[in-house]
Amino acid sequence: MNDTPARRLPAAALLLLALLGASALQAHTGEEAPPMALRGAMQKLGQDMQAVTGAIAVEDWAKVAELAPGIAHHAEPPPEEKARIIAWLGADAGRFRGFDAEAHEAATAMGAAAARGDGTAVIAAFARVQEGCLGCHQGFRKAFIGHFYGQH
């Protein structure tokens, strides 16, 4: 597969649904919406990061770089599931791919570090991760959980 931003789903996409609870799965009409097939790929990359910021806590260099190409090479949703997303996203697919593309190089970056066991340039790396996943959820979360789920 290409991995280019252009084919890949944003990470920010992917962390934007990965802290949603089960109420944001239902529907105006009560009844549960089914779920993106998006969201078992956002779960894992949600796990991931829980276990990096676990690993960094007790300085287990190898665990983090063990877990950063999971974080930037993100699992993908279907063609047609994609298509959905970055059509709603219309003029602002350029920005919400701007936030993949800044998670994926600093995740990239959090491996590397890691792999020299460099603690400081890990922290740094993974802060840079999160700040993009902040961003795609402040800029996109709320609209994006009413289009494709009806809560507002």
The other form holds:
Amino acid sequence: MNDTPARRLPAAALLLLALLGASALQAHTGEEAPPMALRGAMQKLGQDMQAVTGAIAVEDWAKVAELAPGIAHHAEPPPEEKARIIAWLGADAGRFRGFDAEAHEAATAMGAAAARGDGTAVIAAFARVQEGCLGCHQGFRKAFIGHFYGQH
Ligand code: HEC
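Would you mind giving the form predicted in complex with heme C (HEC), to go alongside the form predicted on its own above?
Whole complex next, starting from this chain.
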């Protein structure tokens, strides 16, 4: 058989992709409730941040400037879901909103830095955006999922 490494590689790559796809789909199994609208907004944020990373890598500041407003003004859940989240947060609502505000503010600064082609400032602002993401995830995500999807 003419089964050279070069011919085997595509099959291996496809298998890997299939496995990655399956694990992405399985990431939320075991949950008892339908997805919150916030999750969809977060997935979009994740994609936009990945696109920014790619644009930074090739110093495509115009692309960063184009993506930044979508991160600064990401979609919000509908009012009734928002009310449920705020009610659940209680006294922690201010801290939760603080992380969101940090990400918004830093994304706006990132867009402005990109518009003037200041790569160093773009990267500094990008790090602050990620601190907002990380702060909220570390502080709230596990409890959020436990509360709204019934995982304990
Ligand atoms: C104010 C809080 C907060 C901030 C700020 C925040 N997130 Fe999230 N994020 C959450 C919560 C809560 C969840 C869990 C949502 C769920 O599972 O329904 C989440 C989930 C996610 C997920 C997983 C979605 C999935 O399919 O499970 C991604 C990706 C994500 N966030 C990206 C980001 C990025 C990128 C940023 C910063 C630009 C960010 N988030 C900022 C609260 C936040």
